[in-house]
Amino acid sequence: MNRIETITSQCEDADLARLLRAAGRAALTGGSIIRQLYGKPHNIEMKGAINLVTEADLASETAIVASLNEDLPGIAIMAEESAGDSPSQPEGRSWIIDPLDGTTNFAHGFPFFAVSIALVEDAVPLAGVVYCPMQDELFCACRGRGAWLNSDRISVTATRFPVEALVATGFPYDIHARLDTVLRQLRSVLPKVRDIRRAGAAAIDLAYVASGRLDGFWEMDLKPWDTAAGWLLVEEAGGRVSDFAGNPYSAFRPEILASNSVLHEQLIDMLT
């Protein structure tokens, strides 16, 4: 049994496991495709000062939606290359696709980098996948049905006490006009714990805070495909999300803070 039957046989939803199978076949189209062009020339187009795109975002986002529209016909898309850069609140059910987490990593060369896909309804996930080419890691999760790495469970970590923690965050890509608040951040947590990594790609801090390789992520100025289906992946594994205030969390929403939950309150109060 391949690991998506496996984890979906493990769902024990008949709908919810009809949606994660057909996330994580698409989402293995598109990592396989990101693979196949990894460490090859790049056509680079640039949708802001330091915000990339490339044929691989393309190629990836294609492959998706069509993979996704095979298998469920009719339910509605949103997905990084075509969305827009003010994408409004979907009802019902939709899909919500990063094809590529990570450009700026793959077009350097830096094998850190993911497929992201979620399917919300209301906004709220219902599925999620996260999955690493390079790493040919898949993390996914259904809502009320726990999380998966592979076809193992995971779960957050237990720390409890900041010193111990390892967290991550990521910059906006307009960094020049919130420098002051990203040193502030920096300057409050960094002394507290015993380290921070900051890799540049949101959809994998999630999924590495839900299967306990951080204990804490935070960042600002993020889109719905960046935080969606790691939204879930994070509250299955038993972790918290919330915005900077500790304020319930939407993908939709500015900021996102996501932890082991025990940490979460101290995490808060460093932030703000």
The other form holds:
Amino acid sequence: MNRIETITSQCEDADLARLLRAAGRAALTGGSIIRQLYGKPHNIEMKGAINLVTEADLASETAIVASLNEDLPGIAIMAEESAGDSPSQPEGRSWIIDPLDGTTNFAHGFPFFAVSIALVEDAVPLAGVVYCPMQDELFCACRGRGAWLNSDRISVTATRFPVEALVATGFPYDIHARLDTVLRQLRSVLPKVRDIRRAGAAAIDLAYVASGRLDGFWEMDLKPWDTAAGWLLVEEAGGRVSDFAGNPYSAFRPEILASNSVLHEQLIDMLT
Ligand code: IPD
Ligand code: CA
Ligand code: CA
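Mind sharing the form predicted together with D-MYO-inositol-1-phosphate (IPD)? What's above is the form predicted alone.
Full complex below, order starting with the chain above.
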């Protein structure tokens, strides 16, 4: 049995299994295109001063959309490279796709990037996958059924003390407008934790919280395609996701704080 079949057989819900199967196939398809283009010369365009788009983002998105439409036609699609800058919250069911999360890493040959696909219903994720093509790691989650890395179930850490925690963050593209807040948060968190990572792909940061490689993650100014799948991964792995003040999370609001849940209140205190 391949890993997607192993996971969907544990889903025990035919509808969720169907969604996860389609998302998994599309993510592997996009990821394989990205892997083939990695290390070759890139066609880079600028979406902003430091915000890149490459031929791989576009090719991955085209292939993912085609795969989803082939498997489950008729579901609305919000995909980063065709969605515009201020997407509104969709009603009913919709795929939310980041065809290449970590484009800056990809363009520089730093092998930490992913495909992220979530199926949301009235903005609540039901199924989510994050696929890291260079590591061939497929993270999956189904609402109410759990989270997996490849064929194995995953869960968040039990870390209780910040001094034992490895946490991650990311920096917004609009860094000039946000520099004071970013530096204030780093000054507050850095002396209290074991260390901080800024690896450059928010979807993977969330998948790593879900799988216990990180104890927490926060970032501002993210988009729904950065977080929709990872949000579900963290919650289904036993973690907590909120805004910086502890309010319920929405992928259509810009702040995210994800943790193993035990550390959540302490991280809120550090960030606010
Ligand atoms: C970016 C990455 C990065 C985060 C940025 C995102 P992209 O996504 O997730 O880690 O710091 O805020 O926009 O542009 O590579 O898809
Ligand atoms: Ca992204
Ligand atoms: Ca992207």
